[in-house]
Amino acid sequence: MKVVRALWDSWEDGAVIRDVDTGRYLDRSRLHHINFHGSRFAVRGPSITPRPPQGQPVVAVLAHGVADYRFAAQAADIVYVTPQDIDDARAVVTRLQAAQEQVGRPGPPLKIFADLLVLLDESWPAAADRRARWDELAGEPLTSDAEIFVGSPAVLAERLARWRAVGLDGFRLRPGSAADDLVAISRGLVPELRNQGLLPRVHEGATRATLRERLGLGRPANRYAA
């Protein structure tokens, strides 16, 4: 991750000048060798492509344990975690905060998103019946590394609000079925979250924002520009 992030910065913003009069496409003074030498490989740089419009792409890590928490604290913008209940979520947040202190994380704190596998319907019995049919067809119970939520969008919105209060920044929802649950999320859950003030209304220009901006992440400064 250190090498990749250095390569993303190896072109300063404005390195592409397209100067027709002089025939110069690049300002070579704004390209940098990263000169990385490790125990297994070496990279001189610079990258073969300009710096991304976001400065650096969003780096996300799925973490299940202490070693993963340390890596996320050192290298990631977002960490996805898989708590099984609200007490577990609170404990995971505490461990991640401790990991950030241990590695001396620079810059903004890590964004913590909880994963949930969701089966949504108008009521809990309807959603539970669908899960039971799946289990029967598969010949075994549905399992996941994340908590499995079965119920209505309204109840899920209430649960997300309670979980968010323990320090989570957001959630990554895994639809149990793209045909059913993705529609239920967009048409059922999203309005519930907006009604509770947990999701902003769509505003003009939102579709033009970068992923970093949508996630509340600042644009990283280029390490070489200074």
The other form holds:
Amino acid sequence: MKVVRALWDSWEDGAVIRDVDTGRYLDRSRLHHINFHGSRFAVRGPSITPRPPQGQPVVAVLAHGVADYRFAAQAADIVYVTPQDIDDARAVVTRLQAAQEQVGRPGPPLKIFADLLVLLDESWPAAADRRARWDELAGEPLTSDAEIFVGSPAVLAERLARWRAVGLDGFRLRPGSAADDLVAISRGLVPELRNQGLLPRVHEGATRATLRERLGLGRPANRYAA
Amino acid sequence: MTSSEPKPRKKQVILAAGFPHGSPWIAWSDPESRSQIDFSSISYAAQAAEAGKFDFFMLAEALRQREHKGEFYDLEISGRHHGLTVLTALAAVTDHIGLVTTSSSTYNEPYELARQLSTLDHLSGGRAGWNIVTTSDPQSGVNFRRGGYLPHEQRYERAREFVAAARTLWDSWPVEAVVGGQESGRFRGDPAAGSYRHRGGQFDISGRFSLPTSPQRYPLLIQAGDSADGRQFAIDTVDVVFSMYADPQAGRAFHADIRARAIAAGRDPRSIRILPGSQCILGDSVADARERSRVIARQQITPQNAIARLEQVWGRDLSGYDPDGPVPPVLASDEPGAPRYAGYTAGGRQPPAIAREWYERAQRKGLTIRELIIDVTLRHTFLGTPSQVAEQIDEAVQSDAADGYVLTGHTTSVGLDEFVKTVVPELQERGVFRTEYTGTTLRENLGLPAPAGPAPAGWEEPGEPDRG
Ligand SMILES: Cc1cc2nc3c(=O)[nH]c(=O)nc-3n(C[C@H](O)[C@H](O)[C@H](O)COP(=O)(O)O)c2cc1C
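Form predicted on its own done; form predicted in complex with its partner chain now:
Below, the chain from earlier opens the complete complex, with every other chain and molecule after it.
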């Protein structure tokens, strides 16, 4: 990640000048060798691609334990975690805060997203029924590293609201099936969350917002800029 | 192509649109020239080529920001995307045109590249192509873990094995392996689908390939590289050769060489298409086109650029020379310059030999430094009115100077608009260029047979009992 992030910065914004008088397309003082030498990579750089619109694209890491938390604190913008219940969620948030302090994380704090595998239906029995059918088909019970939620969009919305209150920034929902659960998320869950004020009615700002802007991450300064 | 169609009387012209983002072929100072990074200008160019019924849209590749005399080279357009990623996005905004990436066999790995190409072929409905290059810039290694660089013969050895490994991967799913039936409850009809093993001097890989056979089975394979090794590799491996011999006379000599090599190797020479890279300059008359060519050439090769390119070949500082003055002699002390990159020079030749050749050329033709660089770098092959250019292209193709051309405009995005509007109808009028796409896949549009692939173990002929 150190190499990748350095490469994203290796062209400063505004490196392309198209100066017809001097025949210069680039301002070469705004391109930088990264000269990275590590135990696994040696990369001189710069990148061949100019700095992207977000400066640094959003980096996310799925983390299951303390070592992962430390890596996420050093390298990522978003960390996906897999708490099993609300107490666990609280504990994970505390551990992630500690990891960020430990590594002396620069820049904005990690955005913490909890992963949930969701099977949604009008009612709990209908959703539970589907899970049972899947278990039977597969010949073994459905398992996941993330908590499995089975029930209605309304109940899920309440659960998300409670979990959020302990310090989570967001959620990554893994739909059990694209055909049923993805549709249930957009048609059932999203309106519920809007009603509870947990999702903006319409995306604030323009439809053109970058992902970083949407996440409130801001555009990072370039390490090479004078 | 449907075989019931009457055979065209004349050999058909193949046209491809190049979108180079880093060459002197683009006059970036022209106010019409757009960004080579914004997706809107790339999609504009691809859609324009598709409106002109071009066979394919092609992206070049570079893996390193170029340097000159210890500094970043700032005189030419530079900065470019990862080609396959751009083409995958273009697949969504085009319907017919082929999408060809240039990707190095030296700095990629077969599994990764084969997968990306397969994805492109799937998402585009069979329009993927791969221009295989071995990367002539020895400095690119500084950006790769493996570092270093392979000697010339080993680069082609790796390229051969790379393609063989990629084919093994593309063949790893029997065509009918995806069942996906509700009743069967199985997704793969053959549980071993995707299993592969490739073992050779360059690669020893095995595992499961993650994608089913794509519409073309193999992307269209193209080769660009001019050495004897490169040409032999082309004969043994690819469907299309991307050459630098745009001049019809040189083109015929190249065509004859490829033909002789194909026959010697037992390959039908008609199964190989040769497409030189070229530029057309249009005007109201020949004289007008000549004048436009002169102006454009001077935008493409600026005075600063002319000196820098000469320095790259001479290998010494020439900043004191007048670009509009005579070409300096080659001194015994002249060192082979840093990376040669004044165009793609014939394989194996070293800068001192090139310098002597260029010097003699300048003497013979009485060229200044800038005129020499224009002469050796640019390929304004076809000049004239639209109907004259169409005639020149038709004649060149009928006389086997080429099977068609990879054309690049001199301005980014909009550079081929005039050609599409004025020359394409002339070519269609002459009956040598399609008026509609007739095939679905890129291979079909080029009139190439679908690759048969090996008969995989467990292959079942169509019509066998249902596998339910
Ligand atoms: C017409 C043409 C286009 C080429 N385009 C590229 C390119 O886009 N990227 C690249 O790395 N090399 C490109 N090459 C260079 C070849 O990859 C090859 O590395 C080089 O020509 C050296 O091989 P050779 O010794 O066989 O000529 C091109 C070569 C030719 C002739």
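Note that the rigid core is defined as the largest set of C-alphas that superpose within 1.5 Å between two forms. Model, not experiment: these values are computed from the prediction. Residue numbers count along the first chain shown, from 1.
Chemist: Could you tell me how many Å the Cα atom of Gly23 shifts between these two forms when the rigid core is held superposed?
Modeler: With the cores aligned, its C-alpha sits 3.9 Å away.
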